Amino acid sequence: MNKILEVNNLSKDYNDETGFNVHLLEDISLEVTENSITTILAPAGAGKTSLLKILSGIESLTSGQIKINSENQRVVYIPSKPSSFPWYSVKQNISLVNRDDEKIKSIVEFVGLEGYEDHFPENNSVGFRFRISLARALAAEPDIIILDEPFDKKIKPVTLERLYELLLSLKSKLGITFLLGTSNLSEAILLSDEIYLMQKEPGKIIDSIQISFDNERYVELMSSEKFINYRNKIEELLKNQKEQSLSNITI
C-alpha cells in the first residue's frame, strides 16, 4: 500500500504557564498507509493530542519532518469531544462542509443517521453526535481522518460496538484512511492494521506491531484466540517498559 503520511523524528517543546520548558514529544517516527487504520496507543499525558494536532496542521512542531503524499492532501481532525454544532440540524451540520444534496444523503445513510436529518444534536447521545462529526468529516472528502480518543467512556457498550463496526465499514467499503489515538488496548487491536506504542515523559514511540486477522473484522473477534494472543503480546511489551511511563493504558 502507498504511504499517505510519514513522520520522521518529530519533537515538540513548549513553555508552560510558569515559563518552564516542557519536552513533550521526542523523535516520533511513524507511517500511515492508504486505506488503513493506524493507531497510537498511549497513556494519558503522553502528548497524544498534541501529536495528532501537529499532524492535522493545528499545532506546530519544534523539530522533525512530516511528509505527505500530495500538496492537496486533506486531513480532518475529530477531537475527543463531539464537534457538531447543537444549533444546527444533522443536515445543516454536514452542509457547512459540502452542499451537494446527493452527497449529503449518501453520507447520512452510511453513518446511520437516515431519518434524523432534521434532528438537532444538543440533546442527543454522545454516539449520535459522534456520527454527525464523522459525517461532516466525510463530507470534506478527506485523505485521512484523525480521531483523538473519540469514544467517550459514557457510551453504552452496545452503542460502542456499533461505532467500531461503522469505522471498520468506512475503511473496507469506502477506503477511508484513519489515524486513531487511544488509551484502550482492546479497541486498538480490534480496529487497527498497525499499532504504535507510545510512552510519556517524554512522549516517545517505543514499539509497533502489525495486526492481521484472517477474516473481516467484527466485534466478536475480541473473544478469539488470535485477539487474545495479540493482547498478551502487547501487554508483555508494555510490562517491559517503565511502569510509570505507560500507566493509564486500559488493558
Contents of the next structure:
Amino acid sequence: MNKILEVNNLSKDYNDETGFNVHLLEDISLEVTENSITTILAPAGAGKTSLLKILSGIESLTSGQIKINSENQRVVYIPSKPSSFPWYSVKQNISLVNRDDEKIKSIVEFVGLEGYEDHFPENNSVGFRFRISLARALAAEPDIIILDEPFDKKIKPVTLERLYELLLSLKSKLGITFLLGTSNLSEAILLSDEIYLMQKEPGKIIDSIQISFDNERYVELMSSEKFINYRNKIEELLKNQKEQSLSNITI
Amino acid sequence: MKLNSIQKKIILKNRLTFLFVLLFVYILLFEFILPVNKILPKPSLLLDSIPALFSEYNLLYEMAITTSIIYLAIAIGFLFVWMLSFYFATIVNRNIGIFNNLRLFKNFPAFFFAILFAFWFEGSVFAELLFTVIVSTFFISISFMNSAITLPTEYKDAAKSLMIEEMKFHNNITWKYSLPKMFDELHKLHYYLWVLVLIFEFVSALNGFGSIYKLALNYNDLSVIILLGIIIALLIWLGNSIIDNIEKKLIFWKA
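Return the structure block for the form predicted in complex with its partner chain; the form predicted on its own was the one displayed.
Full complex below, order starting with the chain above.
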C-alpha cells in the first residue's frame, strides 16, 4: 500500500506562560498508508493533540520532516470537542465547505444524517455533532482525516458502536485514510490497521504494532481471542516501557 | 436559567400583585390619609396633570426625540460594529494590549462626556445623537471584542483545517459566535443610554425628556416628575421587551 504521510524525527518545543522551555515532542517518526486507520495511542497530556495539529498544518514543528504524497493532498483535522457551529443547521454547516447540493446530499446520507438536514446541533447529542463534523470534513474531499479523541466518554455505548461502524465503512467504501489519536486501547485495536504507542514527557513513539483480523471488524470482535491477545501484547509493551522509564529515574 | 411558561406566569402574577398592592397603599396613603405633603402628589392630582404633559410640556414631541436618539444610536452602533468587526477581531487576535487599553474606558463615567458634549454643542440634537452613537458604538465594540476573545479553539482549528478563508471565517463564525453575548450586553447598554441621554438633555435643557424634567423642576411640578418617571420606566421596559424578542427570533443559539 502507498505511503500517504511520512513523519521523520519530528520534535516540538515551546515556551510556556512563565517562559520555561517545554520539550513536548521528541523524535517522532511514523507512517500512514493509504486507505487505512492509523492510531496514535497515548495517555492524556502526551502531546497527541499537538502532534495531530502539526500534521494537519495548524501548528508548527520545531524540527523534523513531514512528507506528503502530493502537493494537493488535503488533510482535515477534527478537534476533540464538538466543532459544529450551533447557529447553522446540518446542511449549512456542510455548505460552509462545499456548496454542491448533490455532494451534500450524498454525504448526509453516508454519515447517517438523512432527514436531519435542517436540524441544529446545539440540542443534539455529542454523537450527532460528531457526525456533522465528519460530514463537513468529507465535504472538503480529504485524503486524510485526522481525528483527535473523537469519541467522548459521554457517548452511549450503542451510539459509539454505530460511530465505529461509520468510520470503518468510510474507510472501506470511500477509501478514506484516517489518523486517529486516542487513549482508549480497545477502540484503537478495534479500528486500527496500525497502532503507534506514545509515551509522555516528552511525547515519544515507543513502539508500533500492526493489527489485522481475519473477519470484518465489528464490536463483538472485542471478546475474540485475537483481540484479547493484541490487548495483552500492547499492555505488556506499555508496562515494560513504564518500568524502563522508572528505572531511568535516579535518586 | 430558562423559565418555563408556568414559572413565567407565576412571576408575572406575583409582580402584578405587588404593583397593585403598591398602588393601593399609594392611593390610600396619599389620597386620603396624607393628601397634603411634599413626598408624593395626590393620585387625583397626578391624573389631572396628564393633559398638561401633552399640551404644556409637549410630551409626544420630546418623547419622539429622546426615543429616536436612543434607538437610532443602538442601531447605528450595531451597524458600525458589524461593518468594522473584522478589524476589531483582528485587534483582539493580534494585539491584546490595545484591546485591554480600550477596555479601561468602559469604567469611565460617560455622564462626564454627556455634560462636556452638551457644553460644547449647546444642546444641538445632532450633537446629542453624535454623542449617543459614540457611546453606543464604543460599548457594542467592547462587548464584541470581549466575546470574540473567547472564541473556542476547536472552532478556529476546524476552520483552519477546512481552509475557510479569513473573511468567511469572521462573518460565519466569529461574528455569529459573538452575537448572543452582545445581545446580553445590549440590555445594559439600553439602560445606560437612557440615563446618559436624560443627563445630556437635562443639562442642555433644549430637547427631550431631560428638558421636560428641567422645566418641571423649575415649576416645582412634582406630578409631572412622577408621571415622567412612570412613562420612562414603561418605555425602558418596552425597549427591553423588544430587544428580548429580537434576540429570541434571531439568536437561538448559545455562545
